[in-house]
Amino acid sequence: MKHFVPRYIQITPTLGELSWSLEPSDELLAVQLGWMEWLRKETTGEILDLRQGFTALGIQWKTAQSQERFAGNISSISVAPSSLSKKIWEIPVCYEHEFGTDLGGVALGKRMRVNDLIDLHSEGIYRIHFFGFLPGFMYLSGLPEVLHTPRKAVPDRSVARGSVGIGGSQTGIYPMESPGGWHILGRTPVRLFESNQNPPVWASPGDQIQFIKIGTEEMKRMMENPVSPTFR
């Protein structure tokens, strides 16, 4: 495991930065979340918040003093990685040409027929690294690499929420209705995010998702009649 340990950078005088340089993997990822239970357990009362990326921890500190007491030591720091969550959160997705208003285009643009596309990216297990950009909103790995696809070079002023794209070598899910640039292939009657549920999110990072095929009529049903996720 000598290859996952951190690189450590002061940014400000109580901001600070866990870093690897290694690409997104399962590995980093319970790496990364075996530090975050370290630094919850080891520094109670030293710390005003962390944030997750892909291969970065952000730790904002309440004292200069408790940052530089961390920096001296990490070099004597040996954390355990955290074992992975294997709940597979099963998300309905309807693919139809109304909810999906890019698939379309992004097939055409791969020369596949829609129905391959549909079946390649909903047959695939995505890994839940972490939350951002919106509330709610899944940081996944796992798209296969031919729906890689750039994001549009002028985005959407408004994309529906529940609307599923894909970006980059990313899919993802829109908690919320919102700009983007995502290419849009399909929409869940799911919801996932609840400001006054505790906690709001379902889901945590180190789960998986599956997207699940659903025809419109029970996508419409669904949208009536609102479900929670289930998984298995």
Second form
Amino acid sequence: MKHFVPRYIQITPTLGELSWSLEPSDELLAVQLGWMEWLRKETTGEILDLRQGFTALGIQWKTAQSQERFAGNISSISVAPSSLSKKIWEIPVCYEHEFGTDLGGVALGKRMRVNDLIDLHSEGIYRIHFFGFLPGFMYLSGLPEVLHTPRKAVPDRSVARGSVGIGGSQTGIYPMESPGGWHILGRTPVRLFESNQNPPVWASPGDQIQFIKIGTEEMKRMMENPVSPTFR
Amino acid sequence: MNESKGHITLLKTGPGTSIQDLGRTGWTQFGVPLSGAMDSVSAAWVNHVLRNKPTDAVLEISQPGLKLEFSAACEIAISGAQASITINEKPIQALSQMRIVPKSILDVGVFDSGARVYIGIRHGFQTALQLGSRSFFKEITEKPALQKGDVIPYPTNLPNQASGLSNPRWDAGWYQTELLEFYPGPDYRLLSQDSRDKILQGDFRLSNSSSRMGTILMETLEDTLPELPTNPVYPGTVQLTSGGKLIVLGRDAQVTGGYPRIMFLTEFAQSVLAQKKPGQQIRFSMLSL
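Please supply the corresponding structure for the form predicted together with the partner chain (the preceding block corresponds to the form predicted on its own).
Now the complete complex, all chains and molecules, led by this one.
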């Protein structure tokens, strides 16, 4: 586990990050979540903001002294990785052309049948690493390599809320209407962010996601009577 | 405490008028941007002279052509950009603190210097708190920006006597500097010597592409570093994007990003930048820890 020992970089007097020179992975995520837990427990009241990326944890300290103390002690801190959640959220997705506006283009580019593309995407189980990009947007790992697709050269000006897309080595769901460069394969009726709830999201980093194919009728029903996602 | 309420009504506004406070610290783990006043120096000043709490909400105006009406007596303070401002068609002499009588109309005309005007009000504007802040943000607050006809409540429990403060005048001299101080970011070391020299010695100008999310600079660097794993970014982070363009992230920027993070501007430098218009020149100066 020696290579999971992070480097601590001080960026400003009160901002720094724990950083790993590794590719994103479940193992690294477990180590990051372990550090998050440790920091929340051991530095109570000293941290203003703690945020996660694929290979770093950003820490904003309330005072420069807190950062100095942490940076000075880091070599003596040992943190056990968290055990990753077993939860798999089942997210209904309608992969009809009406919603999956780029299905044809992506399938053509990969010389694949549209149905095979949909099967590949919905059979995968994806791991939530963290939230970013937009409120409630989950950064997911686990997209099969054959579905890796460069982002659109010219981003779409408006991608609908709930759109499920692929871009680069990632897949994800747009929690709100936004410009975006990903290829859209379908849409979910599930809401990903509720600003009047605490927490405003239902999933946590470490949980997993699976997309469940639904038809147009079911989609319409769920759009009218929104459902909360369930997990198994 | 007198609970009576007044309100301002926006009779006219350009794009980019919003309510802002210190922002949503503590919600970034859910992907929620920090938000808050782009120029925190000016926003803090109006709250200070009004003897408000630092967390009280102010009005941020980024375009000339704003007109609003006050329904009830209040005490306001104005800072930020030097603009032609009138109250009931009488020009105000200097940006500062003032008493407003009911039915007064305030006009914000051309900006002589600076890019954002801040109007504070005694006890702060009272739009809804969402995730601990009143700062406007799409899909978190009811609206992403204020529009003509919008009504914003404010408390009218003023002290009977004028405040004991001598009337302080807003001095806009501080943001005339072109020099923005930064700390090198985690990916600064990936830059070539040539690019570092350009950052430390070159002149840069703001492009037209400037918003609360970020400001793209006109000059480019030769380096086009590879896209990296998505990691935390902050207001003031300077990213080197495709084509060598530099983007300085603003208060509404996303909380993580995949472009190399080459610099981090100080909060003061972010406020200075927030008062620059497209085409204006800036230079960078490196700080070390």
